[in-house]
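Coming up is one lone chain in structure tokens, specifically the form predicted on its own.
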Amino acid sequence: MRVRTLAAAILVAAASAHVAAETPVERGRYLVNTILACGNCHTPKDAEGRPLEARELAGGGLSFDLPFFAGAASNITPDRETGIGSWTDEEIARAITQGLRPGHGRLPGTELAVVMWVNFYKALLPSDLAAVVAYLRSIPAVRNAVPQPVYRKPVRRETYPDAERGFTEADLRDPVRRGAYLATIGHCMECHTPTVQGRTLYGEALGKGGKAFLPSFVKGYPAGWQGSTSPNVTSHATAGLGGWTDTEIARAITRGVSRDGRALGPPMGYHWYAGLNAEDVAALVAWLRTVPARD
């Protein structure tokens, strides 16, 4: 109850502090550059893994060589030839929430690769989806032709329970539901839930961790990265976050520092989560406290 009460107080204080409502572009900028962490995949990086701001969302930030897919993250700037400048707002929204390319341009009419987490993004509230589209329209167009992807197997998307249930604007006023919404559109549990024989165990092992990320499969992280395995983020007292303080969990999310001071590594997008406001961080912590303990 302490976490929920604290998060609720922060939400009320934040709401009273915002005299003027943010514009759709401002809201879209916040979402894209924090919890959605679009640049984690779509923005090119230097050798140290730092995003190149002048080439924001120009594609190629990460490239993948997986059993089912090979390719690089697309250019999603408004460039008409190499980006999404020729797409309508509806086509951009459909790509984000349904994973379908428009029927023209590059690989017309095909599905987007499964590494585009449509099964989570479908939870975006209509106002937030429109805000993301508005922001993508507002960024500088960058000409950058990304190589054509190769689909080795048909696209098969798993369902994520909270995304299927959906959210309402009223949910954002409740700390735990707000945290669940943020964790869903941030596709947190795609990484932090184990997969067995091609099936992610959202029902029986949500947040248990143990998923491996190998440098042979993903390129674009800092030089020397040796891969990583996602940790347990359930409420388990010893195996998970149950023994952590709120401050320690918040620091791990936004600064990539573990409870013992150890630096955490990719693929978690600490660079982007550092921009989350206090009420959203508190909401994420409140929701993580509710994830059933798994050893």
Second form
Amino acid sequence: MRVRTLAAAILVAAASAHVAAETPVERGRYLVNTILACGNCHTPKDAEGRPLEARELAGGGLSFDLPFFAGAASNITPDRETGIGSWTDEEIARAITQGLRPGHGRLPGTELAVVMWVNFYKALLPSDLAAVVAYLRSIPAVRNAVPQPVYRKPVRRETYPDAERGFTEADLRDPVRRGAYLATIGHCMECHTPTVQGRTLYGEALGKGGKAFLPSFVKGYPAGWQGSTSPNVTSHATAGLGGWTDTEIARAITRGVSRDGRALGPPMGYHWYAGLNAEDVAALVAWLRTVPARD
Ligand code: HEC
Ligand code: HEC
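What would you give as the form predicted in complex with heme C (HEC), now that the form predicted on its own is on the page?
Whole complex next, starting from this chain.
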């Protein structure tokens, strides 16, 4: 018993020492590989849909064929020719939060397609943005030239209210605000809110679900994937998550299991969310509970 208590105390001490000593690269690794799930698009996957670790962020994970854009997620490893190795930190940060490529290198000065969700990433706290950039610089360079994108219509980005309002470091200490921050940078509601005539109804139908994801538009998921429709994740007692326990909601997010035990499929990044720490999962659940009920 005594030994166990001591072992537990050492674990707690090690955990808090780790938090205190977290470097920007470590914080970036955590964000990129959990809530941001950059690899959900940028990392190629095996036949079962698991990310190929040796090709982390090497591009071509998902490719899109949409009315406004055809192209693949870019190689964002530090390879100088096929990746972003020749970009400065500021240039990488600008691509992530403003969607603009630098005036040199591949496709100079072009604007990134809407599927690169910079209208959500702009909410990243400055320290978190710097951490993400530091982490991207630290991963192995992989040589992989992705095909040139085709821009079929000018890029039109929608605004997401919480990203426009912005967040502060202090918000991270309040569970609901922390959850709102994570749900923003994780662009949960981009998928879980219906779109009508090209406009996503963040104001009137936040979290109501009903957005369809079709294999004809997105390539890179396991063969046989039939597509899916986003469910209602509002606090509605029957149509949404209102009747679920916290544990059931946490399990859906981090393990991809619905309330009735059904395995959930793409495009949600369960593989990545599996690595979220308990505090962040609890914050997401706390925030979901505040999303107004919609039927
Ligand atoms: C929903 C899919 C998706 C997610 C998630 C995503 N990206 Fe992208 N990203 C893309 C696509 C597609 C492009 C290429 C767009 C184009 O060619 O216009 C891109 C382009 C980029 C570029 C520009 C590189 C270049 O030369 O084209 C950077 C940098 C980047 N993403 C970083 C990130 C980071 C960091 C994350 C996580 C915070 C992330 N992306 C998450 C789809 C995604
Ligand atoms: C890329 C789109 C996408 C993103 C981003 C996304 N989801 Fe999902 N989510 C889905 C889809 C689609 C399903 C249902 C999949 C299925 O039915 O196989 C789902 C399922 C769920 C479920 C299970 C609900 C049920 O009724 O089974 C919860 C809870 C959930 N998402 C919450 C979140 C949260 C929280 C985030 C952000 C951290 C998030 N989602 C990000 C598309 C997305």
